[in-house]
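Taking the form predicted alone, here's one chain by itself in structure tokens.
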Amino acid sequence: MAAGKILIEAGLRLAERGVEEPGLNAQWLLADALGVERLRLLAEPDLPVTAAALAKFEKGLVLKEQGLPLAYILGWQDFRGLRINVDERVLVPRPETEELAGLAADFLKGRAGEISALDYGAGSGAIGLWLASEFPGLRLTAAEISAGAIDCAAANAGALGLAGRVEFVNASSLAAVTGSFDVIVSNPPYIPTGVIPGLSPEVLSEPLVALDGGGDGLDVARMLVKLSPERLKKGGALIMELGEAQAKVLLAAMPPETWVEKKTFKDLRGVERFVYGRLNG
């Protein structure tokens, strides 16, 4: 069968189960199950497609129907160029926080000196991992508070040659960190607790520790305003990502005698997604 007749039919079926962007899907799909780049599926609608690939690949348009994140059934996503491993262990990196990870490395372009980051709730370890890859001389350090992502971030550290340069906390708290940061980023969860019954099946599918942020959605985000004067370095940054509405909320939470030029970003759909604080001193 030819691959661009076959997507097609799959596109449709996908459609039909409410998946959002079912072409894009299925053509993901079918370039792993072929062992392709995408894009040729696009360029070559005839190339042929063995019965051992359209095995695989039915097996992947079946998990996309039940719900499950494209990444999870690749079992890969790119962050900024760096090819990242997850699975059910972590939070699927989005977009935004793609935008977050560049925030941080605008701010460590201007720090001298050697250079040290804390990735807080580092999960897959996509943000950390890709500041270390830009900083050849940045000390990352990666806290998380489950120890399933901690083994795959570290493994993605391996994969990537940075192991040597990142130490991996198993933390609850910001607390249970040691050490002194240029910079703290973080994309906690903001998810409000109520919210999340209602939430996709497809994010449902993702850890609920990376989702959970309390009865408003702030409760990691608090902590980390609260204790992170004591893991700056002085001028240091903290700079986080949060949900629709929260980053104003937050804002106004972070005191003035101890956090200067405080300011909020927008992502690229508009929503004012990201906090920055600097540390007075």
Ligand SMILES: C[S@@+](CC[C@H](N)C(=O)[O-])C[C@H]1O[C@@H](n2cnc3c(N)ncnc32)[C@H](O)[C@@H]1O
Given for the second form:
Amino acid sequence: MAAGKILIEAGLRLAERGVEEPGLNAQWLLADALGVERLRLLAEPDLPVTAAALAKFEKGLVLKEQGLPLAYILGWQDFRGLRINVDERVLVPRPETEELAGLAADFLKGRAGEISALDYGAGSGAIGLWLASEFPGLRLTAAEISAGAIDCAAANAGALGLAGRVEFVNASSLAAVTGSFDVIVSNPPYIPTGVIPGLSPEVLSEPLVALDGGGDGLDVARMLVKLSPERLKKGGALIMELGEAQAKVLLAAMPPETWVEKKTFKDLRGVERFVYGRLNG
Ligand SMILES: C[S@@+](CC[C@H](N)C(=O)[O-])C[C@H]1O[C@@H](n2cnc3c(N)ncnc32)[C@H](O)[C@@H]1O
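So that was the form predicted alone. Now I'd like the form predicted together with the ligand, please.
First the chain shown before, then all remaining chains and molecules of the complex.
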């Protein structure tokens, strides 16, 4: 059978199940099954699909119909051009988190000498590993509460040739992390506990510990605001991603005598999502 016809049928099938972006999901799954670039499928709708590829595609399609994130089915997610391997132990890195990593990079460009970064709640390691790939002199500490996530991030560090510059710390609080950093960057769990049951099956297939931020969603973020000043170098910054309507709340909890510069940034959709605070120095 030809790829184009298979894609049309699969797209309709996913749409009937209420899968978002059914056509795009079908393209990624078929490209993966065939081992070709996704765009080739669009350029060559007559591309023949072998029985083996069709069987693999069908398996992926069923998992997608069941609500599994595409990245778990493929086993990877692109993050600012880096291939980050992911599975059920870690959150799938989101596009807005690519923006968070960009903000941290912008800050680090202004720092002189050896630079060090802490990725707190590192998950797959996407943010910190991308920073390490951008700044060859950067030393990265990746802190995580989940041992499974640390294993995943460590494997990613190895696959990207960055393992020699990364230290992993199994921690449930910043109090368990030593060292001092130019930047602490974090995409903490920030969904309020009460909101969790209403999330889509797709999001609920991700680790609860990566989602649940406590009563108002800000438990880990507040802890970072409180403890970061002891872990930042002079003039160092804490940069975090939060949910809608949370950034302003957290900004108000950052004392101006400690955070001499503090502000929020909007994401590309216009949501005030990122909180930035810098120490004196
Ligand atoms: C929203 S996910 C972000 C993962 C990854 N940084 C990303 O952006 O894709 C939050 C991560 O924080 C971790 N985490 C949750 N509570 C934590 C805590 N108290 N201390 C350290 N890590 C924590 C979770 O296991 C999860 O990997």
